[in-house]
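Just one chain is shown here, as structure tokens, and it is the form predicted on its own.
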Amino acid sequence: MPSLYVHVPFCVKKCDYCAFYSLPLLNSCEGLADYLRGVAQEIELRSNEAPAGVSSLYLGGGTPTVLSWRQLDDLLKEIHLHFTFLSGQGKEGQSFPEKTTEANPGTITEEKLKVLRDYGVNRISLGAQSFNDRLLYQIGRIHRAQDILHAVKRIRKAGIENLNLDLIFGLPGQTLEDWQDTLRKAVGLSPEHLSVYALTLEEDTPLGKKYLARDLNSFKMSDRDEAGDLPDDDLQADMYEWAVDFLSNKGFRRYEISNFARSGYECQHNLAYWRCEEYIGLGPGAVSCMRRVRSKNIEDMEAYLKDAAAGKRPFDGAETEFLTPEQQMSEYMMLGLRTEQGIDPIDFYHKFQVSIQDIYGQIMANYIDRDVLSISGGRLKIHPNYSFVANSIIKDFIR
């Protein structure tokens, strides 16, 4: 059964570092009711995809919440017309199926709760990213930590028992002093899972023309200078070994390299996507993989209402990837090596009839020989001293 991701391409304000497609509401509504019917054509038209129902539900953006709670109903109710769940029983109290929806401090209200609850609705991922309001107003985020904590009262009022908080780290200008206040307020709220993403800098963001761009003479150095300078890999390391080693602290596994979570509050949604399980996408921009095929659904509402009302699937031709064998292990290795159980020889031989030997046993060996790889219970894992430097691992494992 594949996993369900709803794509709510909206905003109050694009934040400065976000490369994702969204539009600015800028305190307008307009063009929300056109999506939620091209939406409502796309999840009729392509819910035979999933003729036996869907494991997960998970309504990303942009920023769901900015949906009016009418809206959200709206939405909710299409979905639940035309897909059926995988229901299941959840360790530690946790409900099944599970059902997420991404949302912002600000946007959060009892209203709109109520529905989200109405509908299953049983985990919320909140952008919390700093309890820093120097550091949240320069990377354009609009919200401040006090509205943080009161997103998390309305969330624990409506029952809502399974909460993420989104943070960043290596932000410009930010300490390792500034970092630990974030983790430590941040765990004082007591979320049941944490994702802790290092800052990515895009080209096409406005971040990213401030810090990437090749001619430093081609902007003024005083928006620089009020920011600050971006912490330096070492200090970025120091950063993440320090919440590594806080959250364990505090009850905190890391199942992923980037995810933190009480037991039996890792995200199922995200986990299919780390054991390569098929995906369906719906939405401008989203991104489906089914049946070895991975297809972007365009990234232009225009021509994606378009599309939808023409009862076409809105996909991007030139974004429709037909997935090889060598592929398709790449990405097994690559995801399964980000997770705390990584890689099972036996569950590789069994999804690609090729011992995992026969394809990376000189690479393993490298990494095994100089300790960064290790196999342990059978499988195949990145030391957690180089958790931080995965991807300089990984990279090898990509054909």
Second form
Amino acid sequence: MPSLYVHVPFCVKKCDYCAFYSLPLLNSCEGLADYLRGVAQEIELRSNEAPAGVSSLYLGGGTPTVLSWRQLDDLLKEIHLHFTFLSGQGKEGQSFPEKTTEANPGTITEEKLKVLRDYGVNRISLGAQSFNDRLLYQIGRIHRAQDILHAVKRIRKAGIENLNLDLIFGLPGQTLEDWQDTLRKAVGLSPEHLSVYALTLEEDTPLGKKYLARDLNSFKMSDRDEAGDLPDDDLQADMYEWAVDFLSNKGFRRYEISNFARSGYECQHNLAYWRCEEYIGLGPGAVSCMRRVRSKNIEDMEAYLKDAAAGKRPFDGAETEFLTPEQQMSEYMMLGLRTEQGIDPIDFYHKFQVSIQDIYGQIMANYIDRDVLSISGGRLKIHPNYSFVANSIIKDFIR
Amino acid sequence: MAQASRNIRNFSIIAHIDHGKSTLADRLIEYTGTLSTRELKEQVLDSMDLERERGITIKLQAVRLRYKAKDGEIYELNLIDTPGHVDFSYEVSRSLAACEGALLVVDAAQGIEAQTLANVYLALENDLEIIPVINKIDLPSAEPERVKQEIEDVIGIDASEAILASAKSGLGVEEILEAIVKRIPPPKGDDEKPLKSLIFDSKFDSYKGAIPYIRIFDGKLGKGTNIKMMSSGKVFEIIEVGVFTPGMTIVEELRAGQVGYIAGSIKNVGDTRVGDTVTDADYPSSEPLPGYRKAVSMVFCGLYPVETSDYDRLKDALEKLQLNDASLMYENETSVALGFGFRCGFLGLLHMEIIQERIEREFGLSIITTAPSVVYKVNTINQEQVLIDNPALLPPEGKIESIEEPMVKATIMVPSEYVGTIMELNQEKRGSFLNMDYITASRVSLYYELPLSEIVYDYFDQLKSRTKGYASLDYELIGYKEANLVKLDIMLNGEIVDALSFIVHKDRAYQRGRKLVEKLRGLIPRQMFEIPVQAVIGSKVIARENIRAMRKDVLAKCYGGDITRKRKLLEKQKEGKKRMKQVGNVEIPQEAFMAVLKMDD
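Could you give the coordinates for the form predicted in complex with the partner chain, as opposed to the form predicted on its own above?
Full complex below, order starting with the chain above.
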């Protein structure tokens, strides 16, 4: 059964490091209204892709909470009208099925939270990023540390029991102490889940342009002086290792390289991605993967709306990918090895009809010899000491 | 008519790199109407891309020009081009031997350089008529009078009739052509005598086989002639005879004095060795032309495919290159670190670099080149002498009585203010001072005896950089000399990487070992484990550095919308990894194997 993702490509203001498809709000409601009409058309059009229902919902962006409570209501109504959700009880009391929405601390209101609750949204992922106002400002966030506290209060008051905070480390000018302070404050808010990301510089983002510039003279030095230099790999590794230790002491398990949760609060929607299960992505720029075909919706609002209005699936043909068995195996290993659970050879066999030994035997043996990989509980895992250099290992599993 | 035609002139052009040889050749071709300007690609004679990029001629070429002189007669002028690099001095000498005269092209601003001088001496040895041409006289910095004086002082030939020219603008071209006709003697020789012709170059054509370029001294040949290579005694039947216009044009026959090519199903360029004499098998000459010798490899290195599975392709590439280049030697070699590859011998460093680049460019292969080595004579305690061109094969220390290394006599020409610099450099390079001449008040020739291995190491680069490019160098092998030499090994992660071993003078071993491990620490990327890098002599560690373990190599996040992009990123990184050689658990980039050469960067 696939999971369902809906992309809301609007932000009050795009952050300096973000490469996702999102449009600025510009005080105009027309864009939002058009989008809601378009996505409603796509929802209706593609609901037949999940005849047996979907297992989870994730509203992502952009910032889904830039929608007004009425707009959120419209969107969720359409989704629930056309897709059925698997019902039942999750383990350890976790609400089920998991329905997440991403939110920005500056855009959360009681009204919106009430609408979300009404549709069974039981998990909120809050883009906190940092508790240091100077750093928040420098990376172009619209909120301040204080806003996070208010938002969390409102979320809890509304009865949401599963809260994730997104945090970024490795920001320009960030020190280990800054990072420790942020983590302490984050944990102080008692979230169930934490996503801890190293800053990734993407080309075509303001931050990427500033720090990836080959010719270091091509930007104004003053830009950088103000923000400070990027922490080097060693400092980033220190930050990561500190976070892993600290969070583990506070009762968070690292169930994936960048994801920490209290027991029972692992994100089901993301786990499905990492197990290479099927997913339907709706909205401009959203990606779907069904029956070994990965397709991407057009990343252009106008073209997307035109297709949706014409009753056409708004795919970008050029981005459609028919995954070969080699590519599927590569992705299976790439994603699976990032998780604490690791890879189950039996599942591998069921999926690919070939033994993992036949494909990766030699590479596995070499790494197991050196204690980089281990087999425990019948599963293949990266030794926790090597999580932060996982790419070096995963590379060898790419076919 | 028995005598060679008096309307033939065979000549070549002697010039230092950048002094305008190719441009002048172009002008001559253009002026005589051999090719129209439109047909004349820039610098036709240097037809290999590599040559054009490097601005030097590697492979010899020849062209026949038809020139109507002022005396009303039509002359056949054969221009035989020569390579302009010290690695190829034997080839130059054979090209010059095919001529009666030479244009000596000297840059009006820069004067004579060591390489020019060396080639002029070769020309004088071959009794060539030398016509000085002072080129680039339209440059603001031109000093034709000073250069004339220099020619007279240094070479000792009359420069009063030196031609002032600008190959770029075409100035002086007619005067040069007239001088070729008037001053260079026509070839001697007799059509009726037994055939005697000199191979000055050859190339390989996939349809016609090996094609020797020849100059006929006596006799004649044509289609159907049975020719005999005098060095090997091998006999071939000629099926095609032609001349260069500059493309290959078939003619009936070639006679005494003429220059052209022959084809006759010769399968191997090894049978068309430069300097060999071609005679008529049915009417043979009693003795060959003088001066033939086999090409001698001076520099050796290992060539290995980065991808082990490319071994056969590398072998194929070397075979194909050897078809055109008989001076390229190779044989199988196995390295513990690098697997199966080849030990290759070259005429010199430039030759080595050219072959290396051609393998990568023309055959699309990724290769690893180990540090170049010279041939050492190792005297063992059993009174045996072994020749070692691969440091990894040096016998153990206890078995060695002594090691001898090849020595050269080097001639360095330099503005006098750099004399101190040059002396210092030679001191560092274990050179012994032989002599010094003042060419003019401001220019000096220095003569040194130096170990060839030092020249191979980084001598030329140092020479150029320390003299702002003003110094020029020529050298010749003069024999072997005993020296206190040791083998220096490099250990990575506790294991000797045989491909990084080199032989070095004991007094320099510590310093070079120190530098090399530092260099390697910078070149080898951080990996999952800490890697000790050690320089050792025998069992003694003389230098050590650690490459710290890599700490970050990770994707921040990986969700549904991003999986394809992340997979592709890893695919790309995996490709990048292929450029590395896995030795044990350590991944070593290609450059690391050449680091031995570039320690002073």
